[in-house]
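Consider the single chain below, provided in structure tokens and representing the form predicted on its own.
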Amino acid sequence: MIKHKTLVAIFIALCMGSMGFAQKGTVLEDFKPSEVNQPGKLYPQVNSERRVRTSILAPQATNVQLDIGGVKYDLVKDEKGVWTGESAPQDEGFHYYQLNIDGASVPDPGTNYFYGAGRWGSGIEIPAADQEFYALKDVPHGLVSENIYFSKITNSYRRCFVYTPAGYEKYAKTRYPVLYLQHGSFEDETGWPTQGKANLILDNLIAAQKAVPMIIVIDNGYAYKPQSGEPGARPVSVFEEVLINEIIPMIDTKFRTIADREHRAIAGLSMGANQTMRIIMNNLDKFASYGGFSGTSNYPSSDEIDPATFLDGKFNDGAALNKQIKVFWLGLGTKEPNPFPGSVGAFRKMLEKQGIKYVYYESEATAHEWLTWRRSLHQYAQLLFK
């Protein structure tokens, strides 16, 4: 005869086993290799639930985790020393991630590497429902060129990437407007041509006749004066000076631009939104359009903004700004974390108080991430130079 306690134990074990099968069954086994994997690599993979599955050989390791979206997920080791596991569903779009092996954070050897979060590391593309606007299509494609130059202001070699639209080489007498486009904090000039897919976004817009053919200049927002050598001296940012006095003259000399303010726009994401806001307001003789993606120059404050003192009173005369700025554009993801909603919200209230015309766009179900910024560029570019 089986005792009561034994029956209870068997029942609990069966229930736990059923729960385990049910939990495993909730993960759809339709995983496919990520589009940003290194050639021939099967992992990482993504399924239709937007889960990320990673796998790595680490036979001597005692603990391996997938670190994505601010959450760490334990991987399981098999008899061959291969660790495999998956995340919870992720938001659509591009995300940085890493593996944690016995406490050491390392890139996943299966993916291409991207510069973000202040390092070269792994990235994953979660297919988005609206990915057609940045997809690689059978349309005329522009050229992204790497331009290396010496900056006397920083006393260093720097580089920018320049997108020229399809037909630039063919139509040798045509001149083009220019968009200066900046990355965010802990990223660099590689962000927009790779994670941001800026060239594909413009290729598709121009092919559909939704955007004016334009040149895009993508430089590194980190630019500092040469160090004084004094102990503890903090670096002084001079990006605005580099852009105005070195980059713009270089681009206008080297490329067939329309070199006036009406045909020159500027935009940036996060830190880049802060930088470009200050740059346009200090140089309204150089730019006529502004785009702020997930940020403004009152970051991180969400307090009420006094236009009489904010940026030295440059927003005090709303009527004058409405005549000077052709496109004033702000974009934000609906899932952005603090302080961005409060900061952008406070800035919008100040604009409305001053009667300053602007366009506001919300990226549905995205946070402080590249799909928000891809969508922002897609919307903003359609309004420029018209």
Given for the second form:
Number of protein chains: 2
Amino acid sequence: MIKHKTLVAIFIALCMGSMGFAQKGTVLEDFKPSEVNQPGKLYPQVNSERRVRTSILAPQATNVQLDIGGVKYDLVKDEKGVWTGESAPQDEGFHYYQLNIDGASVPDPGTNYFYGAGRWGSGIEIPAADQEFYALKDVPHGLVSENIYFSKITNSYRRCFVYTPAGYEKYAKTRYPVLYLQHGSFEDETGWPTQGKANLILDNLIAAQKAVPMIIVIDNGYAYKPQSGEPGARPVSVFEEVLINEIIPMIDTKFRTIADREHRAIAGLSMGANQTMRIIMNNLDKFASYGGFSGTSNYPSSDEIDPATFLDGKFNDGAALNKQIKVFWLGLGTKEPNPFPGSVGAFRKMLEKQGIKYVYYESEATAHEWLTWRRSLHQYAQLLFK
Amino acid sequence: MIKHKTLVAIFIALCMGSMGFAQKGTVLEDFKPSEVNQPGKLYPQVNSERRVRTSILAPQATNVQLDIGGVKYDLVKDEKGVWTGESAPQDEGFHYYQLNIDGASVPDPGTNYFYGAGRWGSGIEIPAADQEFYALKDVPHGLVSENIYFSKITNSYRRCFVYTPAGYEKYAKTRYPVLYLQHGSFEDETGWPTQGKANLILDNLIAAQKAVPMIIVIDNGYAYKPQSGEPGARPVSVFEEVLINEIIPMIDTKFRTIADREHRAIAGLSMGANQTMRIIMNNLDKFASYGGFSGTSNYPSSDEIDPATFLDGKFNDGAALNKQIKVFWLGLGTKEPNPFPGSVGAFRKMLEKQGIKYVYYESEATAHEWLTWRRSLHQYAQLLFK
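Could I have the structure of this protein in the form predicted in complex with another copy of the chain, to go alongside the form predicted on its own above?
Starting with the chain above, the whole complex follows.
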């Protein structure tokens, strides 16, 4: 009987504990500071359910919200004027977010800042099961160089970041192949070397001998002629012209590149996938490999593509393209929103109809976000220059 | 008479205009967007009186302030919920600032972000009369490389930025002298290459043949042994050990340096001036030139210095130091607050008493801020390695 009573007591205690837990909204209390917080900052935090909790002192405020992934979560004020609250579980990987304080949209003062969504703002990193491939490890590290240049075409100063692999300084006679890697819309050249972790991904791949040591050039995809068109007219992008006539010659002069098409690849994400597909198809004498991460040049259409007219018929002769293009690579997250699945799907159908060889990769359980693109770079880079 | 009446009318009109002006609070309406704003952002702005005006939508807020230089300025709400207001005139140069929204201290979403005051936050650039020396110009530009390394001493990943002058890649057999350049307290290795404009200052000096092409290494002055001391004890800095035993050997291996004391200089601002003075005096076999920008190792004391005991008597033999040290350089802003003038003043008296040759520079009308340090670097770099 004693045993039975003890068991009942334990059972009741467990139920009460569980009920107390449920009353808290079933939020697991194993939060840890986000790995992209500013030095010494305790918030925001992430728990094992992938919820984001943040906290900010705002004693006179009447309404404070965490705004992440287009959803707003109300924070709750305590007696000291500190507002705290958490989001629903998020996808693994990196997300942009902001706070709303009495109607003002501002960065969370706890995080490092990242350029995306057309602004410098807060970011959060939800640890991913496969995060080792982009982790900072004790392997030889390449350098990421900020390279400022004047563009005559745009009549402006521009900037690219250049990754040179570990050993570039030591092996002073070695020449390297080059990957040109582009960001998406409302992002800039800081995306790939920061939240994209392109340098760490390549450091790890090269150290494991899974990728060939290569230079990566990361420029800004927004480039316009000065005062082009009529007042108020949408400016015409000249990024292709800047890349072909200014950036590539500068890189081939300044860095020890192997300056031929076989040793030059191009890739981009979203808007950058669209741009770089046009660029390679217009310049097959310059590039031999293409990577499209969450994008293709038929965006935003999901309609059937007519290869006779699409991109001026550039995909019409599949057999010729198979000889010219060494790697044609497409990647997409399984949770990407419309129109990406339809648009990339229509493009793949066209490739298949034309008999064009390509690699297709799906990033499991990620949307139109950076974990999709980190994984895409990780896969794509392993196939290049081999 | 007509002439006289006309003059009176003009006089009255002028007075009224002036009075209307005074009613507006005498703020000159020639504001322009700050040059360190995020792309496309109209606010904050700066006028020719060097006032800062900012503007933010915060419809439910009851109190919004601009907090700059330790002074808070109330913003005023319009019918659309947009808060706008301006500061008193500021010193020329770069200042950190923040917004206060109903008691929450947050970055202004209009600006780029800078690390200082122990946080990533907003900055404003007040155009300076002498800004040409740090302007981005169409001269050959060096590269600023992000260099990640693992420190065994601290058991952590660390990072330095390395400036290599224009031509470093082209003249692949040339070796270069090196300046080690340090930030101040509550700042980090991003300060000198961002708000410090070290790369642009050197690009311009080298292009004008006013400075010798040199490498600049910018590391983080905070370095501690893992779990050093008792719990709660103040950690002991091991930056000197990291610099001498890890950073310098790494730089001399990775980059084409001239690896001797005659071709190695060290300088720092504020806390960095204090740190680097100790480092050079402990390591005169490693460095031959020193620059102290707004700081010395007797900080915060303004007391008379006894050279027999100060830094273990390292300044006791002035004649020997004059032979060993090629450039001993001190700089200070004329508007620096206590204890800097007294502390640097006491140090200079000691140098003079010991007959130690040094260069002293005053930055006109600047405080303990980045324009003092940009000017200091500009002056100091011209004297090095000659």
